[in-house]
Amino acid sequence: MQRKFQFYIVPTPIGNMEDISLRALDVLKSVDYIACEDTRTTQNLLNKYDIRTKTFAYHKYNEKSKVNEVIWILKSGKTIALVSDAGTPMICDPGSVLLKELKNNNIEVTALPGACAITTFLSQVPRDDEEYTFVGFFPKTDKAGKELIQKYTKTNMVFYESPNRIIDTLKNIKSIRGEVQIALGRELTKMFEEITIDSIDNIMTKYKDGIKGEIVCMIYASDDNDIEIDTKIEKLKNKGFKSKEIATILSELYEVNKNEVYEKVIKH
C-alpha cells in the first residue's frame, strides 16, 4: 500500500516510451490533475497507457502566475502530479518556484525515481571517480561559456547542448582546454542512441557534417597545472594585478618557476 501525497513529481521517458515505472503510471492515473510542461507532449504518453486524467499547462512562461492556482487546488483537497516533456522534472525544467511555495504552505510532496538523461548518460561513461559537476544547458554567450570551462578544469563537467550549437561549443572548449577528452551522448534510449568517447578533435571531425538529437556531453577533468594557471592569470589581470604581481602569486601557489609564469603572463 503506497502512502498518499498531495503533490507528486513524476519522471517520464526521455525517448523510449516504455521507460516509465509501474508506480509512475499508477500515480498519473490516480491523481486529480497532471501539470505538464507541454500538454500535447504529455497527452501522447497518456494516450499510450490509456490514462484519462485531466491536464493543464505549467511551464517556464507561466510558472509564477500559476502558483496560486496550484496551491488553491491542493488546499481544496485535490492531488496533482508534475511532469516535464521528458525525464525528471526540476532537472533543467520548470518547477522550482512552485516547489518552494509548496514547502512554504506545508503541502506534502514526493518525487518518484525514474528516467533522467544525466544518469542514463553517466552510467555508460567510464570515469576514474564519481565526482562530476552538472551545469545544465551550456551558456549561450561566449563569455559565460568560457568562464564555466575555466572554472571546472579539475572536475568532470557535464552539460546539455543542442545539436545546432554543439560544434561551436566544442571549439570553445578546445580553445581553452586544448586536446581534451570528451564523452558525448545523443538520442539516449532511442533507436539511434550513440555514446562517443574520444579526443575533442576526433569528435568534431566525426560530426563535422552535423549531428541530430538531444545531446549530453562531458569534458573529462585534467590535472594540467598550465590550464589552471592560464585561468588564474586572466582572472588576476581582470582584477587589475600587474604582471610581476601575478607571477609572484601564482609561482607561490603552484610551486613553479616565477620567470616561466611571468612569460605566460606577458603573452596573455
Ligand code: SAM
Given for the second form:
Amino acid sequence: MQRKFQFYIVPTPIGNMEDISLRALDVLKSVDYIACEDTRTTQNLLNKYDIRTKTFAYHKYNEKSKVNEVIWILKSGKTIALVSDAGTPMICDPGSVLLKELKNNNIEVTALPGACAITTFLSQVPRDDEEYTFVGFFPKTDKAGKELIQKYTKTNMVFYESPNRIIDTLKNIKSIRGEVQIALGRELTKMFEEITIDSIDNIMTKYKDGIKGEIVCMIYASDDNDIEIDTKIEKLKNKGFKSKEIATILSELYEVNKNEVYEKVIKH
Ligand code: SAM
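Structure of the form predicted in complex with this ligand, please, following the form predicted on its own?
The complete assembly is shown below, putting the previous chain first.
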C-alpha cells in the first residue's frame, strides 16, 4: 500500500526515455492532473507509457498566475503531479513559487527521486573531496560569471551551461583560474553521451570547433597555493613583468619549482 499525497513532484528522463521509475509511472497514471512545463513535451512520454491523465501547462511564464488555480483544484480534493520538460522539477526548473504556496496551504507534498543531470553527472565524476557547490545555470553576464569563478575556488563548482556559451565560459575560467582541471558531461543518458575529465587547455582544444548538446560542467577545486600563484601571475603579467621574472619571483615566494611556475606563466 502506498501512502497518498495531494501533490507529487515527479522527475522525468533527461534523455533516455526509459529512465523513469515504476512509481513515477504509477503516480502519473493515478493523479487527476499533470502540471507540465510544456504539455507537448510531456505528452511524448505519456504516449510512450500509455498514460491518459489530463495535463495543463505550468511554466515560468504563468507560474504566478496559475498558483491560485492549482491550490483551488487541490482543495477540491483532486491530486496533481508536477513535471518539467526533463529531469527533476525545481532543479533549474519551475515549481518554487507554487511549492511555497502549497506549504502555506498545508497541502501534502512529496517528491519522487529520479533523473537529474547533476546527480547523473556527479555519480560518474571522481572527486577527492565529497564537497561541491551547484550554482545552477552559469550567469549570462561577464561580470557575474567572473565573480562566481573567483568565489568558488576551494570547492568543486558544478554548473549548467548552454553549448553556445561554454567555450567563452571556459576562456573566462582559464583567465581567472589558470591551468585547472575540468569535468564536462555532454548529452548524458543519450546516444552521444560523453564525460571528459582533463585540464582546461585540453578540453578547450578538444572542443575548439564548438560543442553540441546539453552540458553540465565542474571546475575542480584547486589547492590554496595554486590559486594564489594563478592570481599573482595574472597581476604580475598585467604589470608588465616578463615570464621568466614572474617564475623567479613566485617560485621564491611560494617555494615551488621554478620551471613548473614558468610553464604555468606561459600557458596563462
Ligand atoms: N531539471 C533538470 C535536471 O534535473 O537536471 C535541469 C533543467 S535545466 C532547464 C536544463 C539544463 O540541464 C541543460 O541546459 C543542461 O545544462 C542540463 N542537462 C539537462 N539534461 C542534460 C543531459 N542529458 N546531459 C547534460 N546536461 C543536461
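C-alpha atoms forming the largest set that superposes within 1.5 Å between two forms make up the rigid core. Numbering follows the first chain given and starts at 1. Note that the structure is predicted; figures quoted are calculated from it, not measured.
Enquirer: Comparing between the two forms on the rigid core: C-alpha of T248 shifted by 2 Å or more?
Expert: After core superposition, the C-alpha of T248 moves 2 Å or more between the two forms.
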